[in-house]
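A single chain, nothing else alongside it, follows as structure tokens in the form predicted alone.
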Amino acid sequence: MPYSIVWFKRDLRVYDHAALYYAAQRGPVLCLYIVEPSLWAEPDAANQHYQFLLESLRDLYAELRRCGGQLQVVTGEIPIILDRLFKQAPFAALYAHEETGNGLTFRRDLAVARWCREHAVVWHEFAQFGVVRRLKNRNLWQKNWEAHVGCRCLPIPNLQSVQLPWHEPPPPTAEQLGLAQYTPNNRQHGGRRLGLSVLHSFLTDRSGQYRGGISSPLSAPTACSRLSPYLAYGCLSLREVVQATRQQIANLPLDGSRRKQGLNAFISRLYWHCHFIQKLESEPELEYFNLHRGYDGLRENDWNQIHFEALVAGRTGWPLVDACVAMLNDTGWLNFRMRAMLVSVAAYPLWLHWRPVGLWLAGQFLDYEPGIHWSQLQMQAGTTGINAARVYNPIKQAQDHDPQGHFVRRWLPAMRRVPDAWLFEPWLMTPDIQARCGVQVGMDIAEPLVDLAIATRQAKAKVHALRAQPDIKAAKATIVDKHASRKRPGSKRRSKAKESGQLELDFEF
């Protein structure tokens, strides 16, 4: 009996799975995910991605049990599984949902189409999030966006399991890919389950902190929803995030109670979420070059490694943002504001290029979404051509956000030792500060790389002079047109920075 194949991808669930639903509805169904040695040799992998993916196949192989289905993992270059596949069990389907991912995948799925044209084979493809394919320009965008979470979620299919033609060993180890073997030690870990407890805790308990609690890396790790990992791979889908917390919405009192306020804020983040998606999904090039390619040479030929070493090892000088860094290493999370402000100080006063930068925060990030993270390293570096310049002061985000120092010191031991009056601004202490307090500056703790005032001002000089030009301005017309956000219906008079795509500061998950 001809049978499908359910190739999952970075959807890993069984519920409201659209590709397993329909595939379900055809007859019997081979359950598929690939372990793609080439995938896991790219740049932006890292070995946190690979044991989140291991943990949440555990979840789906269990789920896939429950409804007669069963998980089967392979190893290998796609194109090469389904030539094998086809030639010892021919099939007449093949079923994924879409996927904007790096620009490996771009390719890979364009092999994969070419590979089904061949073969004769009906390769059907399903939204994932709210990105539209092959769009033209942003004026429906937002209605398509409505449409997709405004579906209902599909049930779990019962399934008639196909088996694989023939035996397949576990899947390979991380060092195996060539992985570095450094995981963070306190990272959330993946599958279904965990991704739907904090759900829960976020829509029943911690979403009234979110507005006001998001911003400060102290906060941030209870007032976030922490829902991003879960989002990236799949564990949940995205509609029925943003449905769950529409009904926990409407299960609230009318009295603009805290948590209503949050939930609603983060259903605005949700829309933001496939905002940025879209623009990979429409401009693959972005993770590469710059947006507007007028701004191409603007930093590439001044790459400093020493700024870009020091800035990894979380030796920048300045305390916040050394503390991000520590931060990372040991949760593989961090909170939008602080990423931003990493970017804008790697991008500004060390002047470095987003695309390297970006390379190293990808494998540092446990969420890791190519397209919001590509956009997002843009625009903070201002290479978009359409978003305003937004450029964090780590000083000023320290005394705003971290006031009495307590994120600091918690993640730099040497700043315990720091006296009150130096805490923004250590390398200021004189040598008998220094002393009395046990502290060396250069030593326990770095000098900054760069007198912030003045390397902030000569970069800003440098990316306003470029936005001056004629043929800068004159090429943003169809950057707008093509990537920039529209006026969302019911909504008042918007900024000029948040018609251009810009968002508030306080963007987060």
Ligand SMILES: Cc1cc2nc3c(=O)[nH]c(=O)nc-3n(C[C@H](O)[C@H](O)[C@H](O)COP(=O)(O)OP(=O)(O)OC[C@H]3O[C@@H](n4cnc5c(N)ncnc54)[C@H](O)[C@@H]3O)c2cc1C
Contents of the next structure:
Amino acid sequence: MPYSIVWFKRDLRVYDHAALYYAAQRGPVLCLYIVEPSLWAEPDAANQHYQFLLESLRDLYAELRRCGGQLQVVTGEIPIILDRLFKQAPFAALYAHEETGNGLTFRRDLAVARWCREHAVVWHEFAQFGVVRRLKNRNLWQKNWEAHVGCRCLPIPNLQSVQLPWHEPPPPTAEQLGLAQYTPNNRQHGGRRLGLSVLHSFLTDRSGQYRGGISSPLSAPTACSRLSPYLAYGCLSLREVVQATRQQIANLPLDGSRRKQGLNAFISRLYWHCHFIQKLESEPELEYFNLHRGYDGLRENDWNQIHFEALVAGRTGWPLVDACVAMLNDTGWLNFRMRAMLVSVAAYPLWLHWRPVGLWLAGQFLDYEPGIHWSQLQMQAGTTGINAARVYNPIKQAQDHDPQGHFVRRWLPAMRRVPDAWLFEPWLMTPDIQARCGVQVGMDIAEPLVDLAIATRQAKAKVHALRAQPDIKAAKATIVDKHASRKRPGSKRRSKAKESGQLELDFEF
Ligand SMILES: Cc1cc2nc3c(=O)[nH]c(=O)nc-3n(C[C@H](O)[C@H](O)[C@H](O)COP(=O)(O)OP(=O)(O)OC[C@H]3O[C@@H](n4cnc5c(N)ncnc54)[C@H](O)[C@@H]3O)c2cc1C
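Return the structure block for the form predicted together with the ligand; the form predicted alone was the one displayed.
Below is the entire complex, every chain and molecule, led by the chain shown above.
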């Protein structure tokens, strides 16, 4: 009997799953997840990603059982698995969601398309986000996003299940895949059940803190939705999250305006989710190269391993930066502002090229989503050519968002002994004061690697000098046409940044 394969990727759910729904309309389906060793050997892969994936697969397995299906988890490289399956039990069609992943998944999808053509297998691909394949420019992009999120969510289909024609051993361990041992102790766990419960607690309760709570690293862990890993692995569909949020806004009483503002701002971020992924979809090279190629050579040849190692070890000497690294190591998550600050510190005073910094952070962020990640890295490093330089001063950020030092003292125990007067610049304590409070700068807490003001000024001058060159300016229009946002839904504010094509990403309310 002819059957279809549904190839699950980062879309680990059965609800609102276009590939599964349409394959089921056609007849029996084999539900396949393929653990690809080559993908897990990539430098952006991490053990925590694999653990989250396995947890999500467990939920998916149970969900598929409930609707008559059976998840088959196979290990190997996709064309080889397809070949083996096709020889033993030929199939007529392959169903999957489009994926905007890293360079390897891009090349792998081209190979799968080739394989399908050669074997006369029809490959049906569906958009799972408001991201458009083969987009010409951004003029109608917002309309498309609205159309995507506004469609009816697809129901869970009843499945006629097909089994694998061979016995497959259990998936490999992280160790067998060669993944480093480290996983954050307090990371979020995978699966649709948990994703739905995080969504529920956000919509019904925590969204009340979104307004005003998302910038400080103290309030952000509960004020932010914390949905990012569930969206990145597709445990929840973007459309269902947007629709549930809109429904919640509609149900709020008239005096719920603070909550409404928070929920509307949250929807803008779901829009940005796709806006940024679209950049990588339209320009896969931005994972490796400067979006504006006129910036090539800006930092690449000045690599400073000592700066990089100090950053990774949380020993830059700026307490807020080092505390963020400690929190990231423990939780796999940081809020937007702290992520932007980390990259800004790396790119400006420490003058580090964004690519190795981005690879390190890709492994640290549980929610690593290549399209958002690499676009953001370049934006914060100032290499897109279209965004005004945004440089975050880690001392000012600490004064604004952790004025009492609760955050830095939580994550850097030695800071608990530093008197309030020296909280933001502990390296200025004299040896006498250090001795009195029992903290040695350079030992218990790091000494800044560079003079922040001087290093930042020099870095900005280099970027501005390049930016001012006529040929660099001239190349900007093409990038704006291809990548810049035209309008953000729900935004009434205009700003210089917006006019230059930059979204304001963590505006205060
Ligand atoms: C250098 C850098 C790297 C980043 N890398 C990632 C990444 O790999 N994966 C990722 O999901 N987000 C990334 N972000 C964006 C943002 O920081 C996270 O989405 C957010 O902190 C996740 O927490 P949340 O789900 O509670 O966010 P919320 O504020 O509740 O936002 C809800 C959702 O909207 C989307 N979103 C929020 N902010 C942004 C943004 N600025 N750009 C695009 N989409 C956004 C995410 O899908 C997020 O889950 C990055 C930001 C920076 C500055």
